[in-house]
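Next up: just one chain, as structure tokens, the form predicted alone.
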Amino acid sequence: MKPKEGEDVIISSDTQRKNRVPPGQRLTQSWPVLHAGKVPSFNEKTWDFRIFGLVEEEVVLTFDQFRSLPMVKVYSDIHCVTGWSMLDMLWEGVSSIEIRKLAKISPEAKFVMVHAMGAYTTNLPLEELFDDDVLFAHRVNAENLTPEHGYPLRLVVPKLYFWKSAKWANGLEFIKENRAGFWENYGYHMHGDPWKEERYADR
């Protein structure tokens, strides 16, 4: 879904490429549902979002507090490590930069471990987390995300393979040393740049 003319939208730089499909990828019009385990149950009265680790003071937001944060729209493409890509995705949610304002992060922190419901995790360098097109989304293409695609909250990191865009996100743990998350422990690349085909760790 392309932005309307004059709409206030953050445009991911990858959408400006002449060829928007990375090597080894194919376009799809349908959005596959891929995840390990079951879709976790969600209760907005008990859900919270934690910001912890190398921060001056831990922050915990309720569902209502999180949804009251300023919202942005981001126009991006997405690329799954399994080989499919979708173009023209219009996300709505809270910018990661807005989240950065909520806690004083230690200068020692160089990476973040993203936590999600269902014990899922994935790792990112801080510069990737705080890129201007990264957000915690609850809507896509003018509709709420479905639970299968990550509702109530999905991190979206457009410039990396889509497993880094953790479904059901509910926490950020700031860390000093890079640490493998769920799929990284199963051999996926620690970074995941689709334009470099960083799919799997070197053996």
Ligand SMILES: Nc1nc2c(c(=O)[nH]1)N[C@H]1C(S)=C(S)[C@@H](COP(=O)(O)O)O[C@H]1N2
Contents of the next structure:
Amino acid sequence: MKPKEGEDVIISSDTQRKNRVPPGQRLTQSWPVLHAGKVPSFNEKTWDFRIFGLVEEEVVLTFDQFRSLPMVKVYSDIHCVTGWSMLDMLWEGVSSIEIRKLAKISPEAKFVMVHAMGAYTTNLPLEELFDDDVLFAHRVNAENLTPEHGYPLRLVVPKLYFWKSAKWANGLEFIKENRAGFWENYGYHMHGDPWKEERYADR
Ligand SMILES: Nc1nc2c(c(=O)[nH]1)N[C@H]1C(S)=C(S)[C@@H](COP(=O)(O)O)O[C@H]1N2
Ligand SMILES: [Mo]
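Since the one above is the form predicted alone, can you give the form predicted in complex with the ligand too?
Then the entire complex follows, led off by the chain already shown.
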């Protein structure tokens, strides 16, 4: 859904392109569900979000604490490496920049490993985690995310292929050297820019 006139929304820059569909992608109207394994069960009493690795002190947030962080809205498109794209996603959640305020990250840290329930992981350079259009979303298009699409919390990284947008996100591990996450271990690209078609690693 598109933002309303005057609505306070962060506009992801790729939505302003004349051609919003990256090379080799086609548009879909119905949103596919795609993940390895099964939808993890969520219990708000036991759920937590952990910030660890190269940080001065580890931070653990309960669900209530995470839900009480200030929220933003982000307007973006999404691009799955298997070839489908969708336009006009309006996400609501906590900006990654808000999360950055919660921990003292060591200057040694250059990358982040995003962790999710069900042992999913995906890696990102820090600059891309802290881009202004990156958020941990609870809601999309004015509704809570469904469990299949990542409720209670999914990362959204609009400028990279959608596998970087971990569903059921529950942790950030700050690291010095880049390390492959789940799909990256199966040969997906370490970076994943859809405009450069960084789909698979050539190795
Ligand atoms: N936890 C988790 N997140 C994940 C995945 C996964 O397997 N597990 N797959 C990724 C891939 S490849 C895509 S295309 C999107 C799909 O999200 P959707 O099911 O909401 O369309 O989730 C990404 N996030
Ligand atoms: Mo994907």
